[in-house]
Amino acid sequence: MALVEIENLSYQYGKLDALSDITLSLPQGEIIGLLGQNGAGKTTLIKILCGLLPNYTGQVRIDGQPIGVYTKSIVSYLPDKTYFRRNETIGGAIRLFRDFYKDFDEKKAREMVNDLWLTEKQKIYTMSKGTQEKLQIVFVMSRKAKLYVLDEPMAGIDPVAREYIRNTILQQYTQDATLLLSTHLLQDVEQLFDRAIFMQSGKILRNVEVDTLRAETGLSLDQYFREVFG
């Protein structure tokens, strides 16, 4: 069963084709890698799914509904840049998410914050990039969403932080949801993926189950990525 249905989706930045006539389905209950080089169109696709880029052509439906108020309520989004306000405290962020998202599990978030040995009075901007990324994944995965969308959650952080993010995804992801993760760091996360979608120049090169890809090529996902884009 598909949670996301995309038909003939195109998007332009001025005269630049960021996405070109994409047709794609994202099954329910899978962790999916969205893979490609910089400029492939991954972030544009992600922003459309999250309702941040409205002026596209084609059709996009999530849980059977066009992009709008309902779809935004069931998508939990981690952008490629921090979404915390500069002077935000952890406690303030918890209260903000509690008030804004009906599906936010405040108890879970507080438990995960405690596991990081952080206090709710701490200001987030004073923390390292790795700690901020850990916090972001805590907030994103504390929602009971139908679609989780993570845009480069491991970029520019140390291996310990990357391991925490990977483990948090594994522990908090529920089998009835779909998780779409854009990344270049495949060695850290390729064992998570049920499916891989390869993009290049605004188009889908391949949409394939990871086990099928490994059986066909004899390569790991990271090796195949390097072969295709190297």
The other form holds:
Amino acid sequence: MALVEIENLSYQYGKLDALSDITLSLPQGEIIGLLGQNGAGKTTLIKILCGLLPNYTGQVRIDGQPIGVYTKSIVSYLPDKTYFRRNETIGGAIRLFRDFYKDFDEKKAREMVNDLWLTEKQKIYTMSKGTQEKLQIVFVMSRKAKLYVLDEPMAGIDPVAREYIRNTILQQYTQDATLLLSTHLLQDVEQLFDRAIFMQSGKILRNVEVDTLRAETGLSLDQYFREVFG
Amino acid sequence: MVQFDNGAPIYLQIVQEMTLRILSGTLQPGQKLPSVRELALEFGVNPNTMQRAMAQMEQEGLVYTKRTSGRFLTDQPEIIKQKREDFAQAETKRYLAYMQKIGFTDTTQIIAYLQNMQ
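Form predicted in complex with its partner chain, following the form predicted on its own:
Whole complex next, starting from this chain.
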């Protein structure tokens, strides 16, 4: 059974169609790439899944439930912009996550923070962008969620930080969960994906198993992406 | 992490790489394999892809599963021998095609060349 069921989903920003009539289902237990250029509608779709944009039309269900309190409790979300308050310390963020999310594994998060050579008193905004991104992935992946939604976790950071993020995703991902990762940079992540969903102008262009696409076209995801959007 | 050719199915490239490790002795016949999780991390792929590779290897008789104790490499010499021949044939074909491309049009010429090399 699909974990996420989307039917005839549309969303407008003013008069602009950000999503138009999307029907899509995401299976349980896959790592899925949500691919498309800036403005394709990736972030809008993600925000709807995470319950941040309520005024959509159409049907969206996660684990059989409409978007709401329950779905928020089983979705672990990494936004494209930092969600930490200014002045927040690492320890403060850990307590925040613990209080907010029943599925947050505090011990695991502390271990991963330790492995990064960070201490809990450190203020998050004093760290480099790469370190902040690493920290965010630590928090998001320390939840035992049914759906992980990562919005551009690799954007604007150096290769070493990208590798850390990729490895953390692989280490913490369990096969009973679904992980949706949006990106427009494919080189580092394409061997992570089971499936790729290509978006353009608020529509789904293609939803395909990645190894099937490779066998069919002889192209990498990156090459295919350039061919489709180039 | 293993570097893959991203233009070909990754699970098949994992099968290829694992088979190569068996043939070259990096992996021993009959040896127990790490879990899918551990292998996935080592190869830098997701566990589903690794599972698919293992299923393919199982189908080819290269690995088998013991219900309670995990996955093992085959210890049957004939399966390994067959794979060695398959790999040798594929590589030889590639080599011959290359030699022809650079002007060794006759197989006897190539054989003479190989003998001279020794």
